[in-house]
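This document starts with one chain, in the form predicted on its own, laid out as C-alpha cells.
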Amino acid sequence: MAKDTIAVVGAGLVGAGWAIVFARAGHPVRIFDAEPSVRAKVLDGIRANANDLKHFDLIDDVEALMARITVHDDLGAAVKGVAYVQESVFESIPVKTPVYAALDTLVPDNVPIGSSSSGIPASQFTEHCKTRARMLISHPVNPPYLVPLVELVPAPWTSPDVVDQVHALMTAVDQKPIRVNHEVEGFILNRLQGALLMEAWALAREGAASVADIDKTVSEGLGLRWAFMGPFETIDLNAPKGVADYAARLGKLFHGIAASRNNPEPWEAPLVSEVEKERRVDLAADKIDERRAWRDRRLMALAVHKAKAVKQFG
C-alpha cells in the first residue's frame, strides 16, 4: 500500500536527516529549500549517509531510499497534495515567520505542520496564520534518523488533534515523541542539557578539571546509564527502595550543588577562548567535519545494539 507523501521545508543537516527518517519509512518526501546551492548538494549527502545505514544494517536498500526523495525549487510544488510538512528553515523568527505565511496559504488545512525548532516556540512565528491550529513544534535531536526522540510542543492555539495526528506519525516512522503538554523556554531536552551544560563550563570556568576530563565524566560515567534510561529512573535504581529512598538520602546534597549555582554566568569570550584552545587541541578544526562522521557511525553502531538489547532482554 502506498504511503502519504511528506513535505520537508529546509535542506540543511536537520532537514536532509528527517527526509531519511521519511523516506526510510517508505514515505516519498519532497525537499525544497530556497537556496539554491543547498538543494544541489543535498541528496549526494543524504546518499553518503545511507550507505553509511547501509553498511550497519539499518536499512536495507540504499537506492530504495534516494528513489523516494526529490528536490524542488518551488514550495508551491513541493507541497502541493501531502500530508505533513516538516519545517526545517533557520532558527531564525524572520526567517521562519514569512516561511510561515507562504505555508499558511499553500498547504491544505487539514495537514499538520510541525517545526524543527530548537528552543523558539511555535507562537512566535505561527500567530499571524490562518490555519494556526494545524502549526506545533516538531523538534528532532540531530541526525533524527539516528536519535529517535521528537519533542512535540503546542502553540497555545494548537489542535490537541493535530497534536495526536503529529505523535501518531512520529511513531508510525519509528521516532520516539514525547509530548510536552505547554510551551516552555527551550523545551525539554534543551533545558536538561542546558543544565548538563551550564554546569561543565562552571567548572571549566573554575578551572576544577580540564575539558577533555569533564567530557569523560559524561562519555564513561553518566552517558553510559542515559543510553537507555533517563533522570528518574536512574535515581529510582541507584537506591535500595527506590527514588523516594534516593531522594531521602541526597535530597540535601543536591539541593546544596543546585544552590551554590544560584547566580549563573554567561559563557563569556575568554572562557569560551580557552575551552575551544582545548578542544582544538584534541580535535583540529579541519577534522570537524570528520570526527562529525565519526560520531554518526559511533550512534549507528549503538542503534544496531540497543535494537539486539530490546530483543533479548527487552
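Positions refer to the first chain, counted from 1. This is a predicted model, so every value here is computed, not measured. Between two forms, the rigid core is the largest collection of C-alphas that superpose within 1.5 Å. Compared with the form predicted together with another copy of the chain:
Relative to the superposed core, Leu250 undergoes a C-alpha shift smaller than 2 Å between the two forms. If you fit the rigid core between the two forms, you'll see the Cα of Leu58 move by less than 2 angstroms. The rigid-core alignment places the CA of Ser37 2 Å or more apart between the two forms.
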Contents of the next structure:
There are 2 protein chains.
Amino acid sequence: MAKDTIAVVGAGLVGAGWAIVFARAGHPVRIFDAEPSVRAKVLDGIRANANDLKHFDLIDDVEALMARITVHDDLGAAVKGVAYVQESVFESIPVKTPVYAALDTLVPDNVPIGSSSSGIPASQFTEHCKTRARMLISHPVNPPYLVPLVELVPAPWTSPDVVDQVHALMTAVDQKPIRVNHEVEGFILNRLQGALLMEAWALAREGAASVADIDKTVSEGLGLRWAFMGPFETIDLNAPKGVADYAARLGKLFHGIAASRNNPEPWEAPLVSEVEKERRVDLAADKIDERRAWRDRRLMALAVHKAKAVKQFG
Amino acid sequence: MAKDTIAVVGAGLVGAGWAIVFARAGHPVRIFDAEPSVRAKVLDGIRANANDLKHFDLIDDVEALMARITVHDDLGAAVKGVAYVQESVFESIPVKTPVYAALDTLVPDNVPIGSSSSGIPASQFTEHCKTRARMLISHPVNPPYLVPLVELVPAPWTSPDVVDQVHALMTAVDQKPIRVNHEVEGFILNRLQGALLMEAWALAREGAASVADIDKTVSEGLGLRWAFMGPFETIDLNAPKGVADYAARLGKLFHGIAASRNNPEPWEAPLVSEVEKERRVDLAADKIDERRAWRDRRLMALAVHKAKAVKQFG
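Could you give the coordinates for the form predicted together with another copy of the chain, as opposed to the form predicted on its own above?
What follows is the entire complex, opening with the chain shown before.
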C-alpha cells in the first residue's frame, strides 16, 4: 500500500533532515522553500547525507530514497493532499506567523501541522489561526535521522487527538516521540541540557576542573548509561530497592548541592572567553568543521550499535 | 617486564571491580578485606564478571586474569611491596579513619593511596595521617571496568606529584582520569548528574511529562552525543563559530531557565511516591535485578562499540 505523502515546509538543515526521516520510512515527501537558492541545493545536501547513511548500512537504497523526494516552489501545490506538514522555517515569530496564516487556509483542517521550533511555543504563532487545534510543536534533535527524540508540545488549544496522531506517525517513521503536557520554556530536552550546562559553567568558573576534564566526566562517565537509559531509570537501578530507596539515600545530598547553586550566574563574558580559549587549544577554530563531520560519523556508528543492541538485548 | 603489584583494600562490589581493572592491565593484584565472608566470595564474583567480559571479547583470557589476583586476610601482607593502594571500604568516616591510620604506617610513604569515596573528601579521614601527602580520592564509576572515568581529588595537603602519579597509573590501565582541582561537594560527576536530576524531578513535580518520557529525552536524545562528547564540546560544535558563539546565542535562554529554578525543592515524599509508582509500572519490583543485568550487557556492548569507534574515527 502506498504511504501517505508528507510536506516539509522550510528546507534548511532541519527541514532537509526531516525529509530524510520521512523518505527513509517510505513516505513520498514534498519539500517547499520560498527561497530559490535554498531549493536549488537542498537535494544535493540530502543526497550527501543519504550516501553517508548508506555507507553505515542505515539505509538500503539511496536512489529509492531520493526518488521519493520532490522540491516545490508553490506552497499550495506542496501541501495538496498531504497527511502531515512538518514546518521548519526560520525560528522567529515574525517569520513563522505568516507561514501559519498561509497553512491555515491551504491545508485541510484534518491534517496536523507540526513545528520544528526549538524554543518558541506554538501559542505564539498559531493563536490567530482558525484551524489552530491541529497545530503543535514537533521539535526534533539535529540531525533527526540519527537522534530520534521528538518533543511534541501542544498549545493550550491543540486537540489531544492531534497529539496522538502525530505521536503515532513519529513512532511509525522510527522516531521516538515524547508528550510534553504543557508549554514550558525550553521544553524538556533543553531544560535538562541547560541544568547540566549551568553546573558545568559554574564548575569552570570556580576552576574545579578544566573544560576538557568536565567534558570527560560526561563522555567517559555519565553519558555511557545515558546513551540507553534515562536519569530516572539510572537511579532506579542504582539503589537496591529502586528509585524511592535512592531518593531516601541521596536526595538530601543532591538537594544540598542544588541549594548551593540557588543564585545561578549568567555565562559572563570573561568566563566565556576563558572557556573559548580552552576549547580552541583542544580544537583549533579551523578544525571545527572537520570535528562536526567526526561527530556525525560517531553518531552514525552509535545508531548502528544501538539498533543491534536493542535487537540483541532489548 | 613484570608489572607492579597493586593492593585493593575492601572487597565489596567496588573493590572487586577495581581488581578486574588492574588485573586486566596485567598487574598482580592483592585483595584485602577484614571480613571473612567477603573474602570467601570475592573471587567467584570476579570470575563471573570476567566470564561476561570474555563473552564480549573485552578480555582475552579469564584464567590468566584470575591467576593475577590473590586474596589476603592480613593488611600488612597485602600491601607489602605494592606500587599503589586502592581503598574501597564502606563509605563512612568512622570506618575509613582507622583504615587510613593503619595504611599510614604499613605502606611505605612513597606509595600513593587512592580512596574510592564517592562523596566524603579525603581531608575528612586523612588529616591525622603522617603520610597524608600521598593520599587522595580516586573515585570510580560502577563498574569501573566498563565505565572508565576516575575522579582524582586531592585533599589540601595532597602532593601534586602524587596526583600526577595516580593519573599516569589510571591512564596506563585504560581508565580515564580527570583532575578535580580542589575538594568540592559531590566532586564533578555527581554535581553534573545532580543538576540534571534536580531538573528532572522538578519537571515530574510539575507534570510537564511522564517519568518515562523524561527518561526518553535523555536515552533517545541528549545521551547519544554525551556517550562520546562532553557538554562543552557538544555546544562548541552546535554554533557556527564555536562555544563563545553558542553562549552569545543561547546563554541568556539557559540563564533564564536556571533563574526560574532558583529555589530548588527537595525530593519530597509525595513526589517520590509518584515517581516510584510510575517506575514500578514500567519495571516491576521483582524485575529490577534482571534489568540491572540488562544494563550491564548494554554497557558491555557499548564498551565494545566505543573501542571500535575510537579506533576507526578517533
